[in-house]
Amino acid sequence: MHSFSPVIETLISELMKLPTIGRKSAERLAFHLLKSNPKQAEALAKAILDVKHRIIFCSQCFNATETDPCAICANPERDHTVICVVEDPLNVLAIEKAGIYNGLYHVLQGRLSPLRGVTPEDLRIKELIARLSGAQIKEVIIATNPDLDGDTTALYLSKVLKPLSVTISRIGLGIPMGGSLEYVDEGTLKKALEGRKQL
């Protein structure tokens, strides 16, 4: 069986570690990079290194940022009495693109998944509780994805946050069961936020 040179095989193997990239896609990407202008490949490599060296997580909300606190947390014009809890930074981006929410965020950095061994200790739940204890937060909107793990996370959060005397709501209808927030259009996200229900 014919195989590529070890250098190309290494690149293919590394590309296959990316989400949704199988062997065929990795081969196509590797050969695209091979045929591209060296400056394009260098620009891609630099962008990857910049992300790894310059991006940090905000110490308040845990969103990906270059500054601490992030621009959202530091913005005095945002509503600092409402926190929208999401699974990852892509969810923040999706909601921000929709342009219908002006509060703060809290990024859990994942979601509960008993089958994969993800427990509350693996997420930024303690930091959320600490944040709610020391601030004038009136409402927490739980915007985890509407699937089994997202619903498990939402249920767990509603239980641990109940004693903190804040209104707890869950994004409403409009997002299909099993869907992912980063793929939902702005209109659907708007309806989901407007139709949130108190837990």
Contents of the next structure:
Number of protein chains: 2
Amino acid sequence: MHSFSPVIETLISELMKLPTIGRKSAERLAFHLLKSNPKQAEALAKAILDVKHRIIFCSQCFNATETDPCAICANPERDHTVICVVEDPLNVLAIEKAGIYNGLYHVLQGRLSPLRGVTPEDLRIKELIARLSGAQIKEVIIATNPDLDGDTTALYLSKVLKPLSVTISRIGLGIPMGGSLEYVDEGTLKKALEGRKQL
Amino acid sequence: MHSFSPVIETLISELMKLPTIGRKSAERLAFHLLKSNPKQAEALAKAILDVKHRIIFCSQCFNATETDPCAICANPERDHTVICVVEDPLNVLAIEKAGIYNGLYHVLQGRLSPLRGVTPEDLRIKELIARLSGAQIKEVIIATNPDLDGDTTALYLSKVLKPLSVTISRIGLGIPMGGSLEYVDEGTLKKALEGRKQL
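Cool, the form predicted on its own is there; where's the form predicted in complex with another copy of the chain?
Now the full complex is given, and it begins with the chain already shown.
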């Protein structure tokens, strides 16, 4: 017996398909589930299936939701003239939690990554263009992550959206609040200097 | 909407019950499952349930198994006079993989930890004593992990097993093969010096 029983091996290999979970972590998780209360394991299995069966993507903004359109798109009190473009639903939550934005969103469901073969066709860019062409949108705020792929995506979007008569902006990049010049990387410092504001 | 839909929140909170998974990791895993192929999510849910429904613990050594007794206890070619005591099934696999041991095992299913309220009654110590009292066991090798709780467990076991007429040993502690004196911690160096062998 140089390996676990096939039932455990199957669970380990399924867990290893999840991001950031390697062999050792998968083994630990599998044995935790094995030792845990059966109710806990069943609740987890059910939660996984529920997410797959009950969560859909909003047909307008492509955020994860149980209703279509989602609560944000359906809310008449939000500003329907501004769209904030983000990579995934986690980013929507991050902005919503800050409570500083009252417009709509557009979830790309990924970022351009030529190295990993993610092309514009894989993202919800067509759908974004369609939303802008038809309606009363005045501004598009591109809030992809400030890293190589996120910047590439922002650059691509700014090019394809330029012909449309909307204001296009990118979220501000620079030193985070509470951050320290000393510990900030060079790329961030460069962006902070470029983005300086006159007082 | 300052949080995800309840279905997603349920999955996140179930994932957070797993060891080493915090809120951020749980969110990432949940959204990975949400985006993944439905078959992958279903396979994971099924694997979790299968482990709970089909894996039992061997009534002799308490290793995880599909059959009782397990393949190791039932193997007549193994040495039934030696028992190696380990904390959990992952340790059994580690020793089996090395292919250097042909005796039996006894899985404690944990380690003593006064701080976390794990007492001797929570471990399979009673069952170990019963195995030693009845049968032809000549040696018990204590292979709990060499850390605070593992050492406490080893010390406790050596005390309670002493009255029984079996040889009790502890796996060797010292510098690992390929290790470097320079990078080894003081505790390990101390154990290595104490465990020195005359040439």
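Throughout, rigid core stands for the largest set of C-alpha atoms superposing within 1.5 Å between the two forms. Residue numbers count along the first chain shown, from 1. All figures in this text were calculated on a predicted structure; none of them were measured in a lab.
Undergrad: Look at residue 185 and decide if its Cα position differs by 2 Å or more between these two forms after superposing on the rigid core.
TA: Yes, residue 185 moves 2 Å or more.
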